[in-house]
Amino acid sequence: MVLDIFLGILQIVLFPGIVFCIGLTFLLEWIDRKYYADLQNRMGPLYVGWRGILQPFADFIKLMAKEDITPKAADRKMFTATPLFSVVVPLLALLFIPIANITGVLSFQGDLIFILFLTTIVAILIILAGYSSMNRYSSIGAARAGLQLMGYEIPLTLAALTPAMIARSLTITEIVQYQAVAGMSILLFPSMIAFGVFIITLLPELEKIPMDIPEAETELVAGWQTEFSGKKYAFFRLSNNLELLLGAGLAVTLFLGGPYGIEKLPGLTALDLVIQGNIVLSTVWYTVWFLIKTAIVVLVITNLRALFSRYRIDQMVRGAWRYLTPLMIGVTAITMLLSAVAPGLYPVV
């Protein structure tokens, strides 16, 4: 009993929990910045570590060492609390993502709904952070964040629920296990449409170009982040990286088979048996495949950042309500209909 508790704590704190996820966020930020720079014919991170791989970590340490200023008119308690909670909430959600195993560190029935709830909490924290600053630019940025939330939340949720309906489960572990038997959800119609919508709606969730409207530097200085500095700004930067890992990891889990690799392909049964029979090998195997798939999703997001310029807030909300939401309602209806009338298409496993 004591050993199980100790191992559980190690999983939460070290691997594949808090420390591993934070380290992985710095790696994904480096991949994002390096590839984004390459698309724009720039160098990107270069000097700190091999090809600048340690630059994101160095930036975090530098921000932690800078002066931390709280405006006199700000709501001091909320102004201080929102950066802390913005890190804790995505870290909690990441504990449910299967990284080194087919199940996350934490798991319970219906945990997919809980993760989607936590992603909404992160957006609400951004709104509270902007309003607590008592700054005009920050208030406008917070209002834009709220409008974005009203636009992308419904199609994002419906897109995430599409593979859940195919697997007939709202539990992440069961969705991953279903894909191990029936194949990756992205290969099943109309789940590939849901994957595209999921990636598009991740952009406003992560406030990435072209959906970085709440912090548009050309209009609002830094939007809702204008008054944050030092440790608080470092926490928000870390939170954004954690959200990137969470969003990409959720896409991998729901649509790309989670941590499963090529061992589930026909003819590789012997390899699958060897991996399942060795806990160390399976941990390394699943982690490597999760990292590869997550990096691919991050590169897709980076491509979208480089291809498009920033939308106006009315364009973003109009597009979400006029196109994405009806599209996902139709996809959801088709998925439910196919599950009922063509059970062979989505077999029960």
The other form holds:
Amino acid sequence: MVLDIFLGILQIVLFPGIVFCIGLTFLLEWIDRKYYADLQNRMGPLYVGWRGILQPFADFIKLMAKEDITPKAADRKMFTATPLFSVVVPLLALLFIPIANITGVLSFQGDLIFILFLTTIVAILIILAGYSSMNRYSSIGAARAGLQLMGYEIPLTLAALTPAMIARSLTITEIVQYQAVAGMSILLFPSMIAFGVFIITLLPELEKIPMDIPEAETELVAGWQTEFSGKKYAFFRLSNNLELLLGAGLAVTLFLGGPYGIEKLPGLTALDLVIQGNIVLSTVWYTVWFLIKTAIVVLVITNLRALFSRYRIDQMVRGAWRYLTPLMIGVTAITMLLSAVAPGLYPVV
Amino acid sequence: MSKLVDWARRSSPWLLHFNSGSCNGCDIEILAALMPRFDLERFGALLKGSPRHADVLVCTGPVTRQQAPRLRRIYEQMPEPKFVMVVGTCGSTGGVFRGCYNNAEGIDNVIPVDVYVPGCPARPEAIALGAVKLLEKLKNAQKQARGEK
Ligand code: SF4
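Could you give the coordinates for the form predicted in complex with the partner chain, as opposed to the form predicted alone above?
Complete assembly follows, chain above in first position.
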């Protein structure tokens, strides 16, 4: 009993919980920056640790140790609270993602809906952060963030629900187990379109470059983050990285078969049994596969970031409401129709 | 712990670029220093848009009368610890604008400066060297503060 509670706390705090996730975000940011620099023919971080692998960590420590300015006009309570919450909320959502096991640290019936709800909370926190700093640039940035995040929330949610409809379950663990039997849902028909839409909507959700309208440097200084310095800015950066990990992790979990590796291919059942028999081996195996898949998703996002330049506001709004939302409604309808008309298409597990 | 913080400060100097009335020659060279061939990101430098996020203020120009209060305000908006790097001869001494009626003849007449990079315009190599010198200076200051040799 006591041991169980101790192990549970260890899981939440150390592995694969808070400390592991934060370390992983630093690693992913390094991969992102290195690859981005490489695409631009640059070196990227080079001298901090092995090939600059400690760069994101150094950035974080430096920001934590810097002076923390609160402007006189700002709403003090909100200004302090939003950075904290914006770290806590994605961390909480990350506990539901299966990383080292086929279930997350936490899981309950219908937790996919809960995670999607948490991503909306992050959007609201961003708007609050922008308005609480009482800076003109921040307010405009927050208004744009609201426009953008709310617009892309709908296709994102619908895209995340497509594999859930195929697996006939809203529980993340069951969706992962379904994919172990029926194959990655990216290979199933309407779900691959949903995967593409999911990756595209991650860009505006994370405010990455072709969709970084809320923090457009040339127009808005730094958008809604303008007034945040020191620790608060460090928290916002960490929060953005955690969201990147969350988005990539969600894509891996819903579309790429979660932490399962090659052992679910036909003919490798013996390997599967060996892995499932040994708890240490299975933890390492699943974590490594999760890392590989997440890194692939992050590289795809980086590639998109390097390829495109920023869209205009009207193009961004049109992209969400005229193209992606109707497309996703269509995909949802097709999925429903197919699972009703041709039940054999998606095997029942 | 303080060693870790010192290391982090040396490892990630984020830049804020400010033009206080220069001819734009040096500004283009600063951008060249950030581009592929010289790539200041090797040292962890990133170009930031907001003074609240930056550590190093990279200024050019002789500070015209209009820009002086703005330069001071930008400097005051930056959180401690902060450093100033001047790029170009006209930022260091007034250069070709020396003796004009409308400028302060150098950035150090308005805000404290840590590193000067001369040249009209300064070469990107020189700017990269200036950045390294700034980091070295910071390292020595940190050592002195800890009482080491
Ligand atoms: S130093 Fe020369 S090139 Fe540079 S800003 Fe001044 S006048 Fe222009």
